[in-house]
Amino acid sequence: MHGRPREYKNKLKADPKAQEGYKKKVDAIRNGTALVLEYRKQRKYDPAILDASAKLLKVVPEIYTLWNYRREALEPVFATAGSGGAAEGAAQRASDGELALTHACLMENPKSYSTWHHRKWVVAKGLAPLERELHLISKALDEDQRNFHAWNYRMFICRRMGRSAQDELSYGEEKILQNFSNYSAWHFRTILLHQMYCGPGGAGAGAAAGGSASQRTPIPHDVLDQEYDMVHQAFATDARDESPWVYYRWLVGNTLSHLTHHKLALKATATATSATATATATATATAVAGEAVSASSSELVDATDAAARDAAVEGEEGAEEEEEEAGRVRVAAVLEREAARLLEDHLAAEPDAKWPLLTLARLREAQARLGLAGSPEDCEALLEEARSLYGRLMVLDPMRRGFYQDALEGRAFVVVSALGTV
């Protein structure tokens, strides 16, 4: 767990019987695993081998052949669930020995891959009760905040409950408020909002949540500005904390996502009224002929049809610039905002702060390499800002100098943009 360091290493090098027991402890562990490999390999699936092979996970829980060869043997004790009588009963025992199994290996090494993918690969046989999963994992979590092993159970059983994203929203959200260091927390909220907005359901329903910000349909902005605020939060609590600095580029990103979003939606009713037009065109010439009109009075027909057409694509144009534009100023104000929000807030007090520091120079290139800075002298102006932001990281952050020099020479944000984010 966290903050809490392996000490048997140190302890073994001091102590002569600590290694004797140690190494008897190994050849104990190689010979019961090649025994219980044998058996595998002539796929013998004795009750005997089984208890052997659970006695050595309890003890080394990352061995993932065993945790197969108990998939294997228990697969079909499993497929006669529901199918009652005595098959069902031992279905249900199977599914309730492995969970106590899982769960004295979890105790061992909370940590443990393989024991995380067996515990999920029970519960999705359907005989373990959700209730009750969703009760350990709070207690797990109560434990140890930051165990993203816990978390993603934790997604997997509310997923499976049919538990909506708001209500673990506001489960996330006190995690949080307890520990704003809770990095795991803060990428369960990322994938909430994303759920809730931008996925099937969400005001962005068909979307992939999956992906960059710029593939996504864009979460709203007025939720974005009360992620915010609450980040916001975080920093005044400690600034020099990392979690936070990292949602709040993710919200950046999300932010810039809005221009992305408007000219591929732009471009995709460009595409939709022209061909609108054209259909249009040609079902009026097509009539016209039918009708065997004069040859005058079919190019004073086309003629109408075209300035029509070209009066139209004009002000569906007309519209669309005026919706880019908009979409541009909202995003540019909430750069700009979030620039003064950080020089007020935090580089006020703190001038050599380095995650303030960063997040400001990364917001100034932004806005001037995307063109939101106003007049292409202010944009330079705000990319010479970002430069000596970063020749000055330079200096406060020597270990970091070649991250920040590829930024300084604009290659890091050719990364980030491919990206999606900033």
Given for the second form:
Amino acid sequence: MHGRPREYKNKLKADPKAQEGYKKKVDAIRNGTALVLEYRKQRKYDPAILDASAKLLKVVPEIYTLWNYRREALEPVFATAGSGGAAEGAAQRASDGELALTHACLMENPKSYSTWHHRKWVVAKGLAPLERELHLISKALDEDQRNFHAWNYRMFICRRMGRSAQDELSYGEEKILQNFSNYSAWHFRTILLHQMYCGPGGAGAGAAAGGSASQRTPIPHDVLDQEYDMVHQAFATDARDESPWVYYRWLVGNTLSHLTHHKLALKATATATSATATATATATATAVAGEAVSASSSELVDATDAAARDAAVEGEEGAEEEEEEAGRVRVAAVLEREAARLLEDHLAAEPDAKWPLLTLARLREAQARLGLAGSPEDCEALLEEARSLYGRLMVLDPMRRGFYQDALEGRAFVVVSALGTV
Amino acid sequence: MAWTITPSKFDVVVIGSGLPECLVAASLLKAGRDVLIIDAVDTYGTDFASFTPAALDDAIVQQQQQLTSHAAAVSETSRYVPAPVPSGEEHEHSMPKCSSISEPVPPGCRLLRLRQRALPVSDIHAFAAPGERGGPGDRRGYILDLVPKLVYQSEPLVDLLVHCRCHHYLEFKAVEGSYILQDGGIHPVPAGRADIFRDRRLSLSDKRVLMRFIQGCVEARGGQGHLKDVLASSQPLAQILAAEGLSPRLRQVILYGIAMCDSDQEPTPAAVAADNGITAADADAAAAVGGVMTGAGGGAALDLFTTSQGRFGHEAAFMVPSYGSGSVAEAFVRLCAVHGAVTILRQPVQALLVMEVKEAVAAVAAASDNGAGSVLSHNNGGGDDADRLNGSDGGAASSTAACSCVGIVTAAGQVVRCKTVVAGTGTISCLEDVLSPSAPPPPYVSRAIVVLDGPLLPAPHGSAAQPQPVPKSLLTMVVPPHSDGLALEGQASETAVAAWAAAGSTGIGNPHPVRVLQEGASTCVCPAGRFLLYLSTPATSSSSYDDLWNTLAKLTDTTDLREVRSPACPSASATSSSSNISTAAANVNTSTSTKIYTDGDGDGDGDDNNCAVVNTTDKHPATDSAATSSSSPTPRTRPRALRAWFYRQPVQHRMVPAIAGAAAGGAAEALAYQLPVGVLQLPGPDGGLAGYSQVLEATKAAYRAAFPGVQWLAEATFGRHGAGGAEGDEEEEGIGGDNGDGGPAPAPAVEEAEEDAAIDELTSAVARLQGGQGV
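Moving from the form predicted on its own to the form predicted in complex with the partner chain:
Below: every chain and molecule of the assembly, starting with the one above.
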């Protein structure tokens, strides 16, 4: 599936028979496409033409105009779904037909954007059995566990099914255990962890999974610690594989987001509390207006709210600092622990390994720039250590010399708190 | 017998249908020879055969009767007595009676008798739980292998199967897991990247060291990396591993779980002292299965393992054929039949026809004039020959060396002439008076076949990805030497723990690794819900039972097993060994069950006269209570052993790859016998559980020596369409395991044809539409 060169062009050069076949194929595609587009101009959507377009797509699924043509043709059929009777049957048949067609195309070419897109469109019509989709997608991921189209489609299906993030997390974990050189599976994991701990169900008021790290509730430290453990297993198994290191960077970002979250969240609480209180009061007042108890109820709410607000404002002055300090200590401890792990577990055995060195440099730089290492002198020492690490990397990995040079000069934006990355 | 084999003259007669015999037969057929394959029983496989429980039990009885009668015959008349047919039902392994020779022995010829044997193994002890014997499953429920084998996915035999198109006759299942008994538990062998990553038993540094070593092996294969020199050296592999910084536990993983060493690679000083002081048996046993593995041998073994991993999908390095390992030999028999071999079953060979060398030269000329068999005269009576053969050992041995084999005599008494007789070592060992007086006894492995009522490993905990997990059915496990045994799971009850402690928590005490193979219904060798367990280890003690009982008792619940004794075996050795075993079994029973099983030897012996074949169980008062105790609500953490057969099998010396050549190993083996000219001795089974390479190599070496310049099976060409391709079909094929992807992947031609069809369909659809547009 991966790392195999395509032999097609070489073969074409050498083999006149293959050239002839190729020419025939190109002609068939050209003629077919021209024909379908001709009918499209006339807004003709006969079954025979749909059939021809299907045959064309089986040969070459990447001509998205053809898929568009099919969607145009079928949109009216699907629009009748739900009306019952014969029309209902036609919509179901169309759905099944498109699923079968995309399935056939994907078997040939499992990485065709247009085909996956078309299948999503069909499934979104609501007539496809989702369990079967999930089964198919699991099979596709057994075939090629790094097919990101399939991963994306899986997320789409799971959303539609309302499958729990926990279930999907264990599915993804199994895939990672099978082979951790899999960016897609790790990426899937980042999304699921955010869904589980930072979604609307979490403490973050309305922070959607799409928001930046600083706006979300951070993933709890104990969850992150388990992830750190897992990823260190991967480092020990094969430190040269990049994907766990990239995931690790995401983990560190989430640890750091505890810092910014504290600041922002505390500020936000103050504003949000008052805003919510006002809104509630207004709503309640409106709702109960005209009723006998309205006045007293309203007053009660106002009174309670005002008291709460006062208490919050008074308490926050002291609590905010204490809490923030505790949060900083915790984050600082995690970073220090991780730096020690990299040194003891990995660099002690392989002192010149690129990824542990780079990751250690980033950790040191983050510690220094965020002032997490205690005194300013300590921070300066850590920054110096980071610089020397970048310098060493420039020697060890000359191909990326410029990249490390930028980092050394502090231009790598190693701490981008808004994105939660180091 | 009324019928005779026609023609009665062949280039080659192959006695028995074991794997080596069939490989040679197929090679000779492809080289244009006439070949007769003749087997004493109804099924193929000979030393490599698979049995049903009924056939195995009957064969055991038969063997014991033979031993008895043979001993009697030797002592009384010193004349050959044909094997008696057991009075019981006939089955696929029963042998027909030998008739006296129907034709006179030709002039200048004499007979070299071939003893019949029911089983190529010895020291058999059968056990069964009450009510487990005699069911319909005995006849068709199980397939039991005499030589169970794990097949490496990329070993030469697999390529040979594909080359000969024999893979069409077979179905393989990938082995689902490879385990090692360590730290008191059964753990997966961390053999690949994914296993190492997920194994939380390994520390981070363990992981790094292990991966570094495995990567070093891969690099060494390409002639690079830090291990390339040591992995080509004769330094012991264990030392190399230690130098690489692998802990003892990781060394066990590599030595026994990946390199598949079958003997102790790191003997403790105490064990060494014991070897030197007391017995050479241990050293012999170790040598039988390879002895100390060298760096070069280890490099080859690790290479074979890693290239096998995932060759046919999954991560497994091994696979196992469905319907028993006997099906591999059977596939080659079929190949022989397709290429024109005459195959006769249920026809034992009772003797070889041999001729003094000086007369043989003349006879060959005569035989070429007349049809074989027509030159027979009345000169020399068979009895004289037999007398001469049995007369003096030394004389017979020297005379066999100076004679030449010119044919065989079937059980029906027919003489079949041939230039060459091919037979496995097991068959050869039944030839009378060919064993060199100075020949050392062959090395043995002890094996056990066990029927279980559940899998060795429970199903994993359910997960979202797999809501109803299924326990693994097809798996292999190794118990490293001097194992500490198995601790119970945390949830085990106190009584179970007590029973455990009583059963001997001091460890298994195995001097050499014990290999384990579990098969289930997935390979069609036993009914659903039942499992077969194969154990094997180099034979070191006086009995197969002693070599393996401890391991079996640790892995399974053996409370219900009772020895099955044959009534018709009054021979001294059999009686004494069986009484020892009863005592041992009773000891174990006492300790693992609250009820004391009181069956001593006396009781069992008293019953013997009444039992037709064997059953000690129905008559014992203790039986029922024992069964009850085992079905009490005590949580069972181990599967129950329902039946067990222990036996010893003579094996070939294992050749150490790249140190001793294949030919050298063959020569050493051949020295044990002084065979007539024209008899080709082929290797018997080897002692290892993993791989047929040794058998294949030794067979090929013997073939090369006997037929120099004649093409070997792998060099023959086979047609594109199955094994039945015409002889002259020269078409070469691109399929094979050599392109890295491996496996019988669909040929590119097929894919191209599919695409062409799609394009044609498109073209015609477009043409139709264009036509419509035109109108």
